[in-house]
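Here you get one chain, nothing else, as structure tokens; it is the form predicted alone.
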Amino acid sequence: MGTYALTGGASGIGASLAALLREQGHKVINVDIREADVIADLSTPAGRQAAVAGVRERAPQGLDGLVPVAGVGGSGPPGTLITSVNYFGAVVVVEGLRDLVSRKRGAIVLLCSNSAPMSSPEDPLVASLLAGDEQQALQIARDNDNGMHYMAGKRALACWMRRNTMAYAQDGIRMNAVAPGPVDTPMTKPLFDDPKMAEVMQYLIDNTPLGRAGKPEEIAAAISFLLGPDASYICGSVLYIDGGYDAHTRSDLV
């Protein structure tokens, strides 16, 4: 069995992944800002590398599998928040874990979102996300208070996979996305009920062909797939997630 290090898997989606894994008979570490393995706040610089050295202190064979799960997101949060965890805290511990998949010529799997096509390729808080220019990043984020900060910061990570496939394809290990459409989590729970944001969400499901939001094991399941040996030949992919959302309202664009 392998060994496995996510982030956020103390609720939401990253439970659920959490749960699948260790019923399969893997080990899994998990970061998370409370009731985790290692216990990190991925939204500082010093709080990634403590997340790094506490996976590395557990793992030093290697891991087979690394997913940054851990994420914000709703109307809530300001965008900073927003930008330093999903961004940063995502693109910074792959890194300093990295040589660690490697050894054991592994799988990454990182989750974006199908809004991410929602933010314009244009965005200068895109354009300073892949240039990890994070003070800069966060200064936009400040600056424009325009709710896109998720959807940007989703757009970005999707775009640095892409990027960086072929140099850690190099390394031995397969790096992919998944792109959920709305999952039934604590995180979305209050967009639901939030009546600026409830007739968003409803358009989305609206314009989803399965009709319903989806559930954090259908999302694990599928992550736990591009982990595995039947993906072996799956590598650089976005995998929408969505109950066909990105289909029916981007039918001509693949």
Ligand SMILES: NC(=O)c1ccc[n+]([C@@H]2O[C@H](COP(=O)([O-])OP(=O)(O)OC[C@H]3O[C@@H](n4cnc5c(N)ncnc54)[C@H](O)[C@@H]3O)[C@@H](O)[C@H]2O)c1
Given for the second form:
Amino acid sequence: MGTYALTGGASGIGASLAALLREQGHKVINVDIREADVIADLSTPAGRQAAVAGVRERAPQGLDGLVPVAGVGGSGPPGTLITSVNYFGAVVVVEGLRDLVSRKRGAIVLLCSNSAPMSSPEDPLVASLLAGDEQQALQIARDNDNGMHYMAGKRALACWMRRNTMAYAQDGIRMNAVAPGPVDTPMTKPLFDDPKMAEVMQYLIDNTPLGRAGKPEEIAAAISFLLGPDASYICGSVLYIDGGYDAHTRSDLV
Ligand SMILES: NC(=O)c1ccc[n+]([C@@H]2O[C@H](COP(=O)([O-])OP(=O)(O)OC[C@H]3O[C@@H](n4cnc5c(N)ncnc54)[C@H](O)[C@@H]3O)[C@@H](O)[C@H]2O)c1
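Switch over from the form predicted alone to the form predicted together with this ligand, please.
In what comes next, the whole complex appears, and the chain from above leads the way.
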């Protein structure tokens, strides 16, 4: 059985994925700010370094798969925290563990979002993320209180994955992403509970062909498929797992 590392396994989608991989008999190394094998704060460079070191210590033979799930969102966290955790907390950990995944010709799945297309690669925040300039990105995030930080980070993550597909494949690594719509987790609960945001969430659900939010197990199942041998020719894809919202609202943008 394999060895898999993920971040964000203490809650929501990450917790479902950790449980599923363990059920399948795999060894799972969870990195999180709480309740984890490796406790690390992915919002800081030191925390990311600790995350990488902690996984390396526990998987010296290599990784069959790596899934940076940890993220923050909803209406609570400031744009700077969203930017540092969701983008750099994922990309820096992936880069830091790349050789371990390569050693086992493993797979990586990134956590994007079906809201990413609301942002564009020309957005200054997306551009600074893709340039790897965290200080500039944080400055832009601080200056622009436009509520678009989450979408921008996820857009940048999808672009980063696609730009790096060839280089990673040359190292024997298949890299893909999932783009969920609203999923019932502790991250989205405050959005459904807040009367103002609940209207927006209801709009999203009303425009979702399957007419409901997703469940964390449904996202975990798709990630597990992308990690496994049945997905052996899937590389560089962004898989929308959103009950059909993207197809319905952006029908011709394939
Ligand atoms: N829930 C949704 O509707 C939805 C939709 C699209 C994408 N996503 C993405 O899926 C991922 C998981 O979301 P979720 O809904 O399961 O959220 P969640 O809040 O249930 O879980 C997030 C996890 O990340 C961890 N985390 C947060 N900040 C951290 C930090 N600084 N360092 C280390 N760990 C940290 C938390 O402790 C938690 O275990 C996120 O990347 C999110 O952006 C979620």
